[in-house]
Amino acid sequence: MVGKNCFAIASDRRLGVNLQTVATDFQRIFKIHDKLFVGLSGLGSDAQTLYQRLVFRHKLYQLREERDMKPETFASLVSAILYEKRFGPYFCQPVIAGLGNDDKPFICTMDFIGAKELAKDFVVAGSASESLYGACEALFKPDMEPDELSEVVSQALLASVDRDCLSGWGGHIYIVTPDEVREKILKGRMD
C-alpha cells in the first residue's frame, strides 16, 4: 500500500501444507536494497529459490551499472524470470514495492508467469487476497503519512487473515520512507 512518499509491505507469518501448520515465523518479505522490497507468497521452497535468483541478478546489475536497480526495472526482471519458467513455473505471486529516484512509490504484483498488474494505491496476493481487497478498499486513503499508513496496513492485514483459515500467526510489516525502514511484528490469531 502506498502513502505520501512512502509505502508499506506486509505479510502473515504462517507456512503451511494445506491445513497443517509447518512454521509460524516464515519470512515472505525480502529486502533487495534500502528502497526496494519484494514479497513472495506461494510455495515456500519456490519463494526462497526465486529470492536467491533475484538477489543474484540484482548483484550482477550493481556490478555492471554501479547503482541500485529502480523498482520498475526490477519488476521487469522478475516478470522475465517468471515468464522464462512458464512451462514449469515457480508457484509464487510476487509483490514488488519500492521508491523511485524522485521518492515516488511504485507497487505491482504478478501472477505465476509474470503478467504484471500495476496499481497506484495497493496490491494484494496470496490465499487471503479476496478479503484483503475488501479491507484495503475500505481503509485506503490517498497521501497517508507513514504512521497512519502503518496503522491502516496493520488493521487491513489482521482483519483479512482472520477470515482465512490458511493465513495467520501474526504479521510482518515494513514501512519504507526515503530516510528509514521501519519493521513491525504483529501478534494475531494463533490457530
Contents of the next structure:
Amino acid sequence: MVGKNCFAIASDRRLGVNLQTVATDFQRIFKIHDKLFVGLSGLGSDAQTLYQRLVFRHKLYQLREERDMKPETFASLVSAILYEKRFGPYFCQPVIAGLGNDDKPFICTMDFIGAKELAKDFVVAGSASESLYGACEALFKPDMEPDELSEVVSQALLASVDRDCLSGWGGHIYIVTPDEVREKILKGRMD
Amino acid sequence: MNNCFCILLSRNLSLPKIMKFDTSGLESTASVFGTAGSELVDGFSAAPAFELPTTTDFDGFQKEAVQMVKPAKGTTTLAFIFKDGVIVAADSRASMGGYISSQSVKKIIEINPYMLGTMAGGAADCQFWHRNLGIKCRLHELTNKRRISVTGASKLLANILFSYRGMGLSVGTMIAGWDETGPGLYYVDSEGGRLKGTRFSVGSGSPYAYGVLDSGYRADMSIEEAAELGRRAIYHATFRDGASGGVASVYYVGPDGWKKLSGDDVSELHYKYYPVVSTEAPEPDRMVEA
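I've shown you the form predicted alone. Could you give me the structure of the form predicted in complex with its partner chain?
Full complex below, order starting with the chain above.
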C-alpha cells in the first residue's frame, strides 16, 4: 500500500499443504535492495526459487550498471521471467513495491504468468485476495504518514486473513521510507 | 450347510457371463444366482444382483463416486470417557472451501439435558437429525416411562442415517450421555456406521487432536484435568488444521446431566500456552544467499 513518500508491504506467515499447517514463520517478502521489496504468494518452493533468480539478475544488473534497479525496471524484469515459463509456469503471484526516482512510491502486482497490474493505492495477492481488496478499499486514505500507514495495513491484513482458512498465523510487515526500513511481526490469530 | 454345498457345486459350472470381470476370486454369492442351473437355487431368495458399470478402470470409478458424495468435514470434535463421566469438546469454525463463513458455530448440540451430540460434516444435516433424535428420545420417555439409554438413542440415529445412505447426507457425530449403566459414548456416521468406544475424534483436525488426546489420557483424571486435556487437544488441532478454529468449547456429562465448562477463544489459548517472550523479534527463516 502506498503512503506519503513511503510504502508498506505485508504478508502472513503460514506455510501449509492444503489444510495442514507446516510452518508459522515462513518468509514471503524479500528485499532486493534498500528501496525495493518483492512479496511472493503461492507455491512456497516457487516463491523461494523465483526470489533466488531475481536476486541473481539484480546482482548482474548492479555489476553492469553500477547502480540499483528502478522499481519499474524490476517489474518488467519479473514479468519477462514469468512469461518465459508460459507453458510451465511458476505458481507465484508477486507483489512488487519500491521507491523510485525522487522517492516516489511504486507498487504493482502480477498474475502467475506476468501480467502487470499497476495501481496508485494498493495491490493484493494470495488466497485471501478478495477479502484483502475489500478491507484495503475500506481503510485506504491517500497520503498517509508511515505510522498511520502501518496501522492501516496491519488491520487490513489481519482482518482479511481471519476470514481465510489458508492464511494467517501471524503477520509480517515492512514499512519503507526514504531514510529507513521498519520491520514488524504482527501478533495474529493462530488458528 | 446347504449354502456351502450349492456354491461349491455351482462354481464348477460354466456360468453365463452376467458380470464383466473375473469373479473366481470372490466368495460373494451374487454372481452365482441368476441364470445358473435352477435346481440348485430353488428355495433360496436371490441375493441382489448388481449391475456393474462398463468402465476400463473400475476401482478408479468407484473411488471417484465415493469422493463425489463425501464432502470434507472441516472441523475438530472430540469426546472421551473417564472415571467421572464424559468430556465433549469442539471448535467453532464453519468453512466453505477456503472461506471462513463463521467463527462461532455451536457444534455441540444439546439433545436433552443428559445427552449431547457433536456436529461434523453438513451443519444442516447434523442440526436437523439431532433435533429429530431429541424428539424420538422424548417420545420414548413418554411411552416407556423411563429415559432412553445412550445405546438406544445412538441406535435410533444410526438406523435413520443408514436408511438415507448414498443420498448425500454428511454426518459424523458422537452421541455422549449418562444413563443407568453409567457414561456412554458412541460414534455414528452417515455411512451407517456405529461404534461404541471410550475415545473418539471426528473431523479434518482429528489426527492432531488424537495425538494430544491419546498421549495425555488417563482413566483416573479429575474433571478439571480431563477438561484441560480436551481443551488442549482442540487448541492443537485448530493450530495445525486450516479448517478448524474459533472457540474451543468443553462440556462435561455427569450423573446429573451435561454442563458447559468453558468456551475459550483459541487465539487467547495460544498466547496463554505459549506466551510471547519480550526479547528481540523471533528470527524467521531467512533466505540464505548461496
